[in-house]
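Taking the form predicted alone, here's one chain by itself in structure tokens.
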Amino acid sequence: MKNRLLIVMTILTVLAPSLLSALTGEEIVRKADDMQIFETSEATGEMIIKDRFGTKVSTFNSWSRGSEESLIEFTSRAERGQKVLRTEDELYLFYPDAEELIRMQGSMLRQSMLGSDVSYEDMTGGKDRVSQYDVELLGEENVKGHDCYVLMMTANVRTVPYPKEKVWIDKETFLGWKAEYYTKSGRLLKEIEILKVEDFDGRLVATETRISDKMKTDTETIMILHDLKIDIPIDDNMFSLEELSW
């Protein structure tokens, strides 16, 4: 009996460090969300939209502050001057030709942004997913050479864009390499996959991402960020409605 107890204690002693360092699903998602939040950011970028009609490229400038505020201003010829502003609770569009400011709500949020695989609703999801989803750790899987946690998240509120999310999060860097978005019944709606990352002081940031809307046929959008700068001074008025119409 003493020998058996000694063996058990020895095993627990060996395993203790790994048991103590094991993360829950909620902790993994929280770390992943923290990776996406910057004090401020600024970038230029392009959306490469591919469908059965061909390829279209839309360029933009973007700014963000924290997890709730962002501004996109399109610079490509066809969309020049169009802006999308996200504040803590609202999403607004501005069309310069009509000098029209539109508050996006209800079914309008599900519209495609410039014909891409990105909807306006995609921009409304908060980055504190632990408070919005119940998280289940399904296991581990290798994605493009990266060992990842695999998690299923089921919404516990109605204010999120997707009822279910399946995500693959890097065990080392907590970067989300891949995600699938589902209806409540389990129908696949959208896929997102990171194609390229850059290192900012030891912090990996996705600079090229592929988005595929599974409700469409033969379509994908490649989102590319250029000249990304993080934690830089940004004017407080950048995310105001007054600034949007300039």
Partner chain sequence: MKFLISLAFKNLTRYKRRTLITAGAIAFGLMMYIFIDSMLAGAEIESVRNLKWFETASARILNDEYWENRFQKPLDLSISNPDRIIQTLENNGIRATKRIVFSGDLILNADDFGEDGNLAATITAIDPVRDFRVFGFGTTLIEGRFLEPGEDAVLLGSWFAEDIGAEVGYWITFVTRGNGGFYEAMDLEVVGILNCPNPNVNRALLMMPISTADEYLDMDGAVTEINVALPDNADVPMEVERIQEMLNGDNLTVMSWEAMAVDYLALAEAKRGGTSTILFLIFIIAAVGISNTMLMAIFERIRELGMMRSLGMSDTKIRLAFMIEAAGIGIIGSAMGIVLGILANLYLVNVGIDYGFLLRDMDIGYRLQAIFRGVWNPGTMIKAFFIGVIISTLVAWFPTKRALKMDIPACLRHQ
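Target state, the form predicted in complex with the partner chain; input state, the form predicted alone:
Lone chain follows.
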């Protein structure tokens, strides 16, 4: 299987590729893909969530392997020890005080994670993104000083949450700087924007990302990754259910 590490690893492990590795034409697809192949990754990070009641910060450690396995462990006081495990097919939540793992399925996936602008579903989708979306190159635009391709991706299946995605992919580095999610009729649902990147031997990885749910009033979530390491050895059992409850 092809391993890709997403730009916003951890929480956005899968969300990000659905945004940023958008492909239009073989070339852009291949190059954007190439940019994001990571064997493994590890990072600490924080999530700054702003909503109508104010701002709160959650910190976490995260690991990922390939594009489909990831683990987040929260370290901030309010949710210390809580884990979110994504395996190839499932999403599990581990709570230190709960004796059983909670398998997220169906409408449970639509809940927001820790009250952020990211839903659990955002973390799971996008597996066969290319087969699920028709991609159209709209043109080119400059985003914060970066020349980007503008691509419109239109879902050809109903099972993806976002029927339309508009992405801005850097012409040089093939990094997706910005993405907007729309309903079929074109109403803006979510907006994602990369604020900071880090250079790993010429490959750019986003370390600060802003996500904003446009269906809620005045909310945004900022994800920051610190100490990002890629292609490092990771315990094979890291992403198994047995390990989840240690």
